[in-house]
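One chain follows as structure tokens, the form predicted alone.
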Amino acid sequence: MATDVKGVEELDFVKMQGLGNDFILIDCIQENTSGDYGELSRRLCDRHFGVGADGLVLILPSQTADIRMRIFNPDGSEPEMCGNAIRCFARYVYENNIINKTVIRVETLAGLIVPELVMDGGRVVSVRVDMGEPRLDRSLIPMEGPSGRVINESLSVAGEDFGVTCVSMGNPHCITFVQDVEGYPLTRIGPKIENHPVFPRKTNVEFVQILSRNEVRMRVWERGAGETLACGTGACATGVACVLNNLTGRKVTVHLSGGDLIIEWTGDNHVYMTGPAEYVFSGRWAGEIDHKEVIK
């Protein structure tokens, strides 16, 4: 971030996806910097006056880990983690020579995530990520009620009930079994459950349709985006979710508006995520940014 002290902001970014998830990276290690980063991910992530993307992502120093990332929603919340994000991350850092090794531990609002990098001949392929043990307890998700698991329980949302299932990857994940997901009303019924009072912090909705033992079709409503393309962590909670309700095997590929991930739910009881992370562009954004907003 090049930052001039009568008040004009550069911001010299990368644009990446995975999935079609899509976020603006921008590496904050040489300028450290900080300030209102929820101001700034509304006006980057803003498809018609910004960049546009899904989030905002932070690139930083760690006192725990080999590197820290922060990201924001369109919309300027914080949400603690994102799969997708997270892949997208480790490529960056890795071949911009910011981490020298392809194991990487990543300091989270989640706590720490561990992406490794996928090589073919030097060149990084996919992303496989340890994204840790899944928060069953409705204490952890967090959700409204008695303590225990969350599992195909009865939830009313605008005089409708739904069986829902409840996982927190570090971020809370409500997933709801549909006959034919492609034509559900995913626009119409995610932002009500996202924004139910049951879930003190909202939660992302996955709406999942039963392919085969190993396989699954899912749609998301992101808390704070909407719906998007693809969501790593909804992925994870979705394969949690599935066994949870013996519907699949422990391995299952789940086929996103963006693409395929391969989920594991492996008998450390830690979920195991793989998937790709694309460049789209970099360039350098010039706008009219409040200085005191940015910088503190």
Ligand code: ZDR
Second form
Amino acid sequence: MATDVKGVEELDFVKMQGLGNDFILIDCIQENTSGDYGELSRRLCDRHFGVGADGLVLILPSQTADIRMRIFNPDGSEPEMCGNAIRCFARYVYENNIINKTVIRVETLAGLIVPELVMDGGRVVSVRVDMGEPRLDRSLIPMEGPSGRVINESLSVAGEDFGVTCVSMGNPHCITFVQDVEGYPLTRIGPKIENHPVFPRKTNVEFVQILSRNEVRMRVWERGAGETLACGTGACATGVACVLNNLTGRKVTVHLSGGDLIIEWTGDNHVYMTGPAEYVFSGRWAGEIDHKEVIK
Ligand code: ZDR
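In place of the form predicted alone, output the structure of the form predicted together with this ligand.
Okay, now the whole complex, with that chain kicking things off.
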């Protein structure tokens, strides 16, 4: 049974960031929440009326893996996965003794994802994540149209044609190669591609400039969040798109607005992402929240 209630909710949280893609983490094993995570994310991620973040990350128990991660966008929608968040998640659960292993099997809506903490003298210096296999068939992006891969295919957006390559890393990504990514009108074009009717679940949008066979510069317009400083799944999708278009080798450094990720699409068809995960602060949020109280 569910009823609409208004109540004050108090929650301990930690703020972390990976390349300036910032997240609020809540340990739902310890904290009691209403369970209306979409509403909670809208409130907490708001940079003026809340804590401020690009996403809300929940730590939950799992039946099938070591632990489970759920992630919500600032607009309340629930993506399947988040590459930058899972590095923060892995560091948090290890350093807070929730999981006492450096290779952690995490259940997500995109399947099993396996981050590995890279240690130096007991300190976590970075996190290398086995992000699983990229999904390339159009139906798996998902994207309307006949089956097959979407590689440098023409997409008409508000009267302009874009050559797009689409890759799912559990969540959808649409990549376009451009000559000058810094000067690119990302905030004008990004939302038009995000909401294009050809993407039934919308899409994340990446603009990429090739710098060499092993270096690219990428900017991202995130589904449900807008322009952010970095995107882990987007960097992985970009690495795959570069190979599919024969623009780089299988290992690239992706320069994002917030810093660098190393992406490798290995012979076993898995994509590996290596990058940082840092603490910002911890706090206790108290706010009145409209939520559906689920009475079990
Ligand atoms: C891009 C992202 N921040 C990451 O690092 O992978 C994921 C966030 C989720 C994204 N906004 C989506 O798929 O809706």
